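Coming up is one lone chain in structure tokens, specifically the form predicted on its own.
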Amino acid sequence: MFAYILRRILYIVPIALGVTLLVFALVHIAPGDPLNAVVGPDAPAEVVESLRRAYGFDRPLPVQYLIYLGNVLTGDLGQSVATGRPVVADLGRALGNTLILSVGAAIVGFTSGILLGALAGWHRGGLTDRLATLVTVIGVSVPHYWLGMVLVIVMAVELNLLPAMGMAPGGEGWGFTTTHLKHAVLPVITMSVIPMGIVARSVRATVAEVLQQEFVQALRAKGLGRGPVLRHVVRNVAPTIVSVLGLQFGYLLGGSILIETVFSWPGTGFLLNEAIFKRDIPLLQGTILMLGLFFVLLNLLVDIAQAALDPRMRRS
């Protein structure tokens, strides 16, 4: 096992160093000039180029890229050129700002999901498996952003039950209060849609596809009722759900944008959204680069996860 992590991590390294690649190249790729959306198009050129070394645009790309690489591995991602602050701070608040929904909409949309898809599972072909079957199109065909705008306009200006958008009244900061989390209520519900039907529908063929394996009707053979079965069955359905759920939560986190700006909700999506209209190019980076090697370090941690519960992949 210690073999296998071991040569799991080593395979990250380059995965990383290729990430930071893509970051680097592909915001240089898009067209205009982030100093001019910063200063101005009526700002005067000497003030411009003084930017431009300040920050290191004026030097070749390749001599950025390392310049970039070695901030990186400092733990130094540069100052937003908007703002000025450290790109590090603003990143740090708005990951744990995402981290927040994330979560509870990985609870609420991993949950239901995992029951949905063993109930239509275990009940292939039955009314059960119908309806579950119907909720999961439906969950994943919805489109989240709409379901938000629908949810804000049913749940907060004609119900006046939840607040529309924000953490909390006046900008204040998180805190597990009634007040906080009814904030919460709204995105985490939008967020988790999506999920649960994607989790439900793998779990379901997952189940469905184990049910007929011979193993399966040799243990019903033998008179084994369903919790014998029932936790056979979940020792076999373990390592696919697992990934599953890995990559489903690095899509959360990755993939909140409209969520948070339809919300007004200050996490990475919503930092990612305002660096995109003005620009930056620092915080742009930082934010992409911290997403994308969150990404690969829980796909390293779900690899660990799976090989603890199949030791056939440690194999491989």
Given for the second form:
Amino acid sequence: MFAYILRRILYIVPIALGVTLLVFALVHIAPGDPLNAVVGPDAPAEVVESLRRAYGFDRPLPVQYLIYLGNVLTGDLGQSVATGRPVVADLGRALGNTLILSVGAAIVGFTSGILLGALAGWHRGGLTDRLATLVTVIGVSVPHYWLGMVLVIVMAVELNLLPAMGMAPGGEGWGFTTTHLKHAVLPVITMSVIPMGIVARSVRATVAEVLQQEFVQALRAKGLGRGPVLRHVVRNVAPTIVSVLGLQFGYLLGGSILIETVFSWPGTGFLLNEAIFKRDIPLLQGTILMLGLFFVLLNLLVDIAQAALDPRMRRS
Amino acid sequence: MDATAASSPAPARPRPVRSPGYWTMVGRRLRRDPVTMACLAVLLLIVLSAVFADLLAPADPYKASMIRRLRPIGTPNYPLGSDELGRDMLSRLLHGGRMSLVMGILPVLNALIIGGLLGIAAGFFGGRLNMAIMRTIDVLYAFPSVLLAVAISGALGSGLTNAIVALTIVFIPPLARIAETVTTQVRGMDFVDAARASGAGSLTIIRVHLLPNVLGPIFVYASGLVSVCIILASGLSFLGLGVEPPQAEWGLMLNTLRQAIYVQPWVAVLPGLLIFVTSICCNLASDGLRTAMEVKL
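Now show the form predicted in complex with its partner chain, given that the preceding structure was the form predicted on its own.
Then the entire complex follows, led off by the chain already shown.
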């Protein structure tokens, strides 16, 4: 097991480096001089030159990348061009807010998806099966930013039951109060629809596949009741489902930008939005890098969890 | 049958029954699948109404009218209401389908060609080339697709071309991976070895033996990505990263109408409803195609 974990860690090092390289490249695929956002196009040439040296843009690209990598490794993600604050500070708060939504959506989406998928897989062709198929199709086809709007219209505009946007009145931070929780209900439900559909589909397919294997027949023939058979099925289904859940959680974290825009939720998506429209490249880079590295780390954890659940994985 | 055959003086040689070809069978299976047929019909309707938007639209989709802003659904001359600048919603929805469909299909087609070539090359030649291609793809895989699309189009800036470039890059990794997997499987089969033993070169093997077996699964997989791409593309426009105003496009319309949800909520959700219908039909049609073509992925 230890050797397996070590191998997986070695495997993600080049990928993590690739992520930093891609994020570094974002500055250079952006049109125009990266300094334009800092000083404006009509600044005197000497000022531009001195800034170019200060930011290191006069060095060759590989050197620039190494400097960037060094900064990232020491926890320095640069300064926001728009506010002058260090990117790390804003990012920390935003990540926390995004986590609140993602964890909430994961709890709602994963539990309902697993329950629905398991029931559908166990009773193939029944009413639950058809319901699961419907939920799956809607989950993977619905533009969730639109669903968010529809929920706001029904619950906030028409029925006036829940707040439409923001995290709290007056823009304060998060706390576990009724007001805060009420603000989180609509974005959490909206975000949970996609993982619910995808989890339900994978659980249904995996359960149905395991149920058709011979060992299940053997267990039943031996006279085992439903409970013990179920236990064997769960053990065989778990590794696949764990990897689906891990990936989906990563998608929730990294894909929250659209939902956060709909609900004006002050998370990483909101930060990205701001970075894009103010052409604040350091903030854009920092946010993308953190979310990307988070996703890589999550994949590592999923691999390890899978191996812990299924001894066969460790050998491959 | 036996009786007639026995009674006839000179039994005619049994006519050789040609078994129906693969595509005939696929067509037959599709025709027996009502859900897929219904979805294909709806998609055809959406495509046709986008193509002939000029003829079908009752009004100019760009003609604004300050005194006729945000009319409800069913207003005379505005069957589906009017938007925040007083433009006719029905005409804008018809015209908006063009951009949404182009942005939903073109990136997948681009990625199908680029990713398909990369995957087939990696799978067929193996070794170092495979390592180089697939490890690069792994890096792109390290980002959730929404994030990657937003990152690239955010850095490039808004605009139709930039959005299409960003979405193409997003869909290259999954298509390359599928192409590589399928190619590796086919390459290990006996008929490929036989062709090589009989002296066929790499290009001939790829063209004659590999492509016919590999293209089907890749194509089916790509058709499933169209619905994802439509949602993502409209999402980019919704964020202000795709097409630019005053262009009619469903995602952008949804964005600009967001301010109007307190005044005309049901007019504001119409563009999203069309994205939803298009995407769900693409998804179901792709599933039906996969079953009919007996592709297992």
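Nothing here was measured: the structure is a model prediction, and the numbers come from that model. We call the rigid core whatever largest set of C-alpha positions still superposes within 1.5 Å between the two forms. Numbering follows the first chain given and starts at 1.
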Original post:
Superposing on the rigid core, is the CA of Gln64 displaced by 2 Å or more between these two forms?
Top reply: yes
